[in-house]
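Only one chain comes next, encoded as structure tokens, the form predicted on its own.
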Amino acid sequence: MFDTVPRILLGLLTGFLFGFLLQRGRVSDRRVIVGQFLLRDFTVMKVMLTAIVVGGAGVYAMHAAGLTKLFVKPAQMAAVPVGGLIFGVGMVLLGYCPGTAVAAAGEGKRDAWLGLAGMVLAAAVFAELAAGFSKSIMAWANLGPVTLTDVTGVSAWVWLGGLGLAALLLFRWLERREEHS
């Protein structure tokens, strides 16, 4: 039921580093997140795209080295947009996503603590209703555990490289846009 002490310590260290990087990247500041939604501050998008590319490369490199196993979640094409909409509304109302809310709570921000309480409550409600959802929206357009590589036959490295290149081009375009305004 419980992990080994070294794994727990590794998780704590990783969580601490993640929170530190969120704080240093200023994404634990709700004004930065609100600025993203208002299309005035793209810090959140830059941090997230960088994390996705670096994290994806890390996961696939560890998998290729035999250090980890991939556990692919089902591609639930009806449930994911509904969940994303609920997540987005919560994020707009609170001004934090779950990770940035924890980092902000660690900084002592009271509004983040209220948001964390709301997230725990929402998770409990979902857990109670999940059985009903599994027969309805979670079953609709459920493609099963597939990846873009499975669907297209194109290597995950090509997808990650393309995403990385697109992110770099987007970052450069945003820099030029900021220079001209």
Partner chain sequence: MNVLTSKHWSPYAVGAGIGVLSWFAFWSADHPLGVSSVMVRLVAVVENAVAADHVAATPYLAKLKPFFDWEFALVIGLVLGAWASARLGRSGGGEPVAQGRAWEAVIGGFLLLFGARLAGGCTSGHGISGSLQLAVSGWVFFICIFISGMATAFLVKRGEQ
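C-alpha atoms forming the largest set that superposes within 1.5 Å between two forms make up the rigid core. Residue numbers count along the first chain shown, from 1. Note that this is a predicted model, so its numbers are computed, not measured. Compared with the form predicted together with its partner chain:
- Once you line up the core between the two forms, the Cα of residue 162 stays within less than 2 Å of where it was.
Having looked at the form predicted on its own, could you now put up the form predicted together with its partner chain?
Only one chain is given; partner chains and other molecules are left out.
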């Protein structure tokens, strides 16, 4: 039933910092999230792209030094896009994603608690259907745990450098545009 005590404490600490960051970054505010999808507020994009580039550089450096493994999820090219498309509709209707809904619930936002109720219900329903899905849609077009490096042959550092450069150009453009508005 329970993991080891050090792992539970590490999880609590990591989650505490994650929740603090999400709340301070305003992404537990549903106007900010819906605003991103309406292309009126780019906070979500700024947070996510910065996290991806900074996180990726560190994780790949640690991986090269033998300090961590990679945990790449399988590229199920039917289930991932279909799941993602359903997820996007839910994210706009609720106004949060799972992590930011948990953060908003911690802040005391009642709509986030209702969203969590819907999520737990979906988890219970999905658990009943999972065996069928794993033999059908989740097995279709499954490329396995592949990375952009695996499919293109271009090194991870080139990908991360390119992403970093693209993010910087996007951020500079966004900040200039926001200054003028």
